[in-house]
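Below sits a lone chain in structure tokens, taken as the form predicted alone.
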Amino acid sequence: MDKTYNHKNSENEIYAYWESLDLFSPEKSYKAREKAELENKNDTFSVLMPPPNANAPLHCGHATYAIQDIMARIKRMQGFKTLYLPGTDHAGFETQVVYERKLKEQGKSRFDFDRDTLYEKVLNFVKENSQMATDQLKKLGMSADWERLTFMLDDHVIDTVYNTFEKMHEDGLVYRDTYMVNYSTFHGTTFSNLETTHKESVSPLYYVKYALKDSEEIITVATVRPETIYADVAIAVNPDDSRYGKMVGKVAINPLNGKELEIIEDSYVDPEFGTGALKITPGHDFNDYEIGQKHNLPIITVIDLEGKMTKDAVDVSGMYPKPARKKVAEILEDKGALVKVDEKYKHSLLADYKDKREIEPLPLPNWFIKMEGLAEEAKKVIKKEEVKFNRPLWKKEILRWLNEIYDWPISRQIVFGIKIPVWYDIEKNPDLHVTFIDQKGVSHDGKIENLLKNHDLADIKEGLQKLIAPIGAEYEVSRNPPGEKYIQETDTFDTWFSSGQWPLTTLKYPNNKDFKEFFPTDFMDSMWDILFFWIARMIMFSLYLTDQIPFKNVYIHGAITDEKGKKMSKSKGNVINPMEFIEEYGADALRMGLVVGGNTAAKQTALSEDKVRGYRNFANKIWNMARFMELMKEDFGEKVPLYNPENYKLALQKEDKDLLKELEKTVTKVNEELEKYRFADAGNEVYHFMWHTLADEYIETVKDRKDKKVALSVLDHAYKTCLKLLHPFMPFATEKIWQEITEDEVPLMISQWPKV
């Protein structure tokens, strides 16, 4: 053996040597434990990779994929037949802004395309950049059939997501209505609340006074978005408010357009806020469009999709909300309505949860899936703990959510994802607003039936980029154009549509052999913060269309912090990179940091690059541990026998009996831990019994040993069986010692896990 374990080299060798017999294959690896008379079982055993991003690089929440890795290296081990079945997502919106960056650098935008040219664009960049994840996943260790990976946008997957959307729409749990979304003018798509965020925000408060019609009377309202005062429809006091029960019942008038408004009552309005009445606005609030529905008022909206102002707002037409919002304060201080400012008004903006951008509360047209009767099937599994989870919080939580849900918009406006396969006849539905760029690079927005009259339908469904139909359109559920006259949707579908059907889609549902044999799957790992995006969406989807649970049980790990439990972020400075911690230290000892180090079931677990480094020199130690232990079997001279408790039952000396004892102590421990998911738990039984009870204490008392027989079978078979019990979680260095230790042709990978 060499007289240091070097990483670099050891990591990459051992992994194209797992490649190299194909042991990732169940298939494959339980014909080999077959061959060597190893103990097989009778069941299986998968797991689902959350699917990274296809074209990005890997961050540190990547590196707790060892969680399923462990699992999958352990089952494999006991014999079960084990799938690991790995994929990559697509992840729609999130590429698509990495790719408008690109386009950006060359002066471009992706208005300067047309919607399927952009598609392909975005898709060959995704192609370009795939081998990325699946390269450093390897890195890390993980034992993956990679012959079985799966793309979001295989073809297999756009099947299965247009089956089930065709059989929704047959169930009539699809529908189509206008409705008030979290609208990103920046990155033109809706984001569902579960994708946004709040931001603290300093805005100026304007106090805008409104005349009432034939009196002298005025009524002030406090806003701090005048530029939407052209969109108001009434101004609403609270029932209780007894500064405004005269006024109730008349009304006054909007001092931008001269529009006439109800002044109604409404119990949501709050009276210490500003003066106690409040402008209602239903096209750009959220409140103010639940109060708009209670009252039957109509909804007007004054900024379009592009984020700019409309026609409707007159003065400020085509200019951005924050710029017209100057202007229109400067009218109504010319007006006379503007009664006074604070410049320091404290409120919460709503943002997206990406870029923190502000959000345009609009109403949009948008296809929603009805959640009510999905819901309460997967609350059956939760509460019955078919769908076990590793702490009840996570299950308290799910559950909380699946009593509050209300119907989720699955639509969204960008182009890289999967297309809602909805086609709307040109002829019957004339209003259809579409936006499409001609031969020449210029863009045309209008009604069809307006554009027709100037350009041909094959050009506008050769360049077009979006399509709005109303409320009312007439569509056709097809994969295919119904007939010459047809322009299909140009929204897509909801990321997490698309993934929420993982299980199905990955084991090739319904007919694949996979699927078939692996399904229900045992164990899924995922963060907490998608437990409601993605968990409980993949248990709907999976109950809705099969009658199973997707998976058996569900461990939740926490976000990784850095060292002080602060959130990584490139402004602190204090992102770490986990490819560099594997060139510096190994992928063993960054699994070990962060897994045993840390503590993966709270809600946040720190990355220590002490500890990462202290795991570093344990993978030195149980190197050195084998080297000195291979120096003495050369000295001895001798074959050492495996060992065998029978042949030594006489011949062991106390310290022999109290380290087997020990050791048995260990393996029970270790299988208790980890049936409990205790992963940190089961790590360090292993690491302190090799280090401290093996090499610290009995090591020392074979040295000067003179049945070195004994001694030295002894302490092979420990050795052995806690690079066994180590192989999980450090299974790179324990592969590269098993090589050197041992003539056994059974990779470690595949040898039988150790039990009392």
The other form holds:
Amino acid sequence: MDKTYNHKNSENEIYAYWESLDLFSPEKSYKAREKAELENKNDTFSVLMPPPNANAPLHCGHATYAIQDIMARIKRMQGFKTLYLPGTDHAGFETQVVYERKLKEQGKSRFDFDRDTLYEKVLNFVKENSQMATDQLKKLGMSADWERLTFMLDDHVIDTVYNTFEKMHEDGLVYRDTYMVNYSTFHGTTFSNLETTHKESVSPLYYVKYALKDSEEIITVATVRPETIYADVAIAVNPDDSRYGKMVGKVAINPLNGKELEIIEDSYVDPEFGTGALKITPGHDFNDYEIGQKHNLPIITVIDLEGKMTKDAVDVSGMYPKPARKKVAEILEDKGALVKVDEKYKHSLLADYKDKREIEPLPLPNWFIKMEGLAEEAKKVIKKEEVKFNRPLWKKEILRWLNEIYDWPISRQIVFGIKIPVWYDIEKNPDLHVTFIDQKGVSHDGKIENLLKNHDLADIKEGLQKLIAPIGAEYEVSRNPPGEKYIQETDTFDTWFSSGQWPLTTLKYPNNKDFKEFFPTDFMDSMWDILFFWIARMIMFSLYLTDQIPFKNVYIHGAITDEKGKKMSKSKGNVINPMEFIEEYGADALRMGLVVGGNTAAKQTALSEDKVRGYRNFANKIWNMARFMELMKEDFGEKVPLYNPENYKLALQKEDKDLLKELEKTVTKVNEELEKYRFADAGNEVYHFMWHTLADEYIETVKDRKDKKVALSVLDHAYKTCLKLLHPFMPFATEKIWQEITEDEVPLMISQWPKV
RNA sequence: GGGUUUGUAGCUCAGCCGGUUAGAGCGCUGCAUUCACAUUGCAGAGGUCCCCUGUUCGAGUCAGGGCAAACCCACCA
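Alt. form predicted together with the RNA, vs. the form predicted alone above:
Full complex below, order starting with the chain above.
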């Protein structure tokens, strides 16, 4: 054996060794131990890998996948037929954003391509880079069955997603509605509430005068968005506000376009804010939209999907809202309608979570799923703890969200995703608004009825970019065109609509053998940030489709931060690349640093280089313990027999008995801690026993022992037991050492897990 | 505005059902080391367990109040 442990060579070599023996396959690893006395012979254990983005390198958070791998390795060693099923995600929106940045570098944008071409381009980009994520997961030591790797856009996944949509449609859970959505004119798509955030900002607050019809009176409102005054439909005051009581029911005149606006009462209005009078613009504000619905007010929009002012905003038509705002303020000033401007007004602006770009609330046709019934079922299994969380906190959180749930907008106006399987008959829907590029690359836009006067339907379909069907449009749910004169919906599913079905798609619900054998799965690990996005939806989809829970235990881990507990971010320059740590200290050390050096169940876990270095030293320590043991055995001359409690009872010295007792305690403790998913405590037990009891104390006594045969066989036994306990945490080093010190035994990975 | 979590050694954190003298890793100090490992060993320093009040024979742990930090949800034009 070398003087020090070399993780660089060993890790690659050992992973290849496992692969060559097919040990990641539940069937093969199970077979390899067929003759052994397996304890849980007839039981299976399954854990699904949360799919990382197929085309991005792994970040530190992915190193927490070690938790899943630890569970899989323990169960495998305990004799369970164990499936750790890996996969990758197309990450629709994320990927398209990345690809659009790439296009921008080439001086192009998504508008230069028709839908199908753009989709192909993005897909190829993903395929070119998709090895990256899986290669890196292998470097981390994941004992996943790569033969079963599922990609979110695999045919069978799309097939399941379509089946689900069809079933939901038949069950009346799918509807289209004009709905106030979070629309990003920058990204050209809708976001769900979960995907938006608020950012602090300072904007001018304009106080604008509205004259009352046939009267000298005026009413002043405060607004940060004067450019939407064109879309005002009413003015609201609080019913208890005595200042305005006598104005209610009267009519104000829109200072920009002269339209009449009724003054209405609504308790939503805060008399304390601004002037206590609120302009109602249902087309551009969520609260106004609700008030508008309540009072049956019309909806007017003056901003289009490209984010420009429409021709209804006469003076500023074609401008973007920000410059339009300034221009409108000038116009109001000229008209004497601008009372004052509070330049330092602080408020929060709605933005997308990804780029923090402003969100434009717009009433748009969208596809929705009714959530109430689905949420009810999910709540039941969570309350009964059929799905059990590792901390009570997460149970509480997920129930809170399920209690406040609202319908889920599942359509996204992006190209890279699974197309919604819906078709529109062009003859029945002459109002379809279509955008397409003709063969010369010229973009056309308009109602299908008009476009067909100058273009062939085939050309329109070929160059199709975007389609917006009016709310009442007739449609057919189908995977294939129902006839010649049909155009497919261009919206795609929200990423979470497909990943929410991950347990079903990966196991090939409903008829595949895997589904029958491994569903419901046993263990699901995820971070709290996608508790609602993903965990909750998987539970709902699974119950809806199979009446079964998708997984029995959910382990929610925390965010990985830098050594000071600060969030890693590129701008702070404190991002740790897991691959660099693996290169420098080894995957084993990284896994230990994360899972044993901190508490992964906390809301956040700090990872530091010092910690990882410490565990690299530990790997070297156990390597040298083995090396020393081998040297002592060599010195001793004859073959040291395997430890057997029956044969040795009488020959044992006090220190042997003490050690064996300690070993027993350690095994018990480790099993207890793991039972409770206390990985750090379990790992620490082994760490401490090996380094301080076995190495610092016992080995020192062995050096002077006269009955070396007894001592060495006790040492051999204790050490090997520890290697097994440590294997799930440090799979590479332990397996490598196992190869060095054993001869005829099965690989450590499928050896029998120690118990008392 | 509603909610959650956290506060213990220089740093990151354990301390689980209330029970001797409060622990670990890293860091720090001193010494040792041609003997498996300097990626080592031995020894050591370092704590108002955030503050106050209470319950208790006994509180880092339980209850009430405060202070501080982080996060989640909602969001006033």
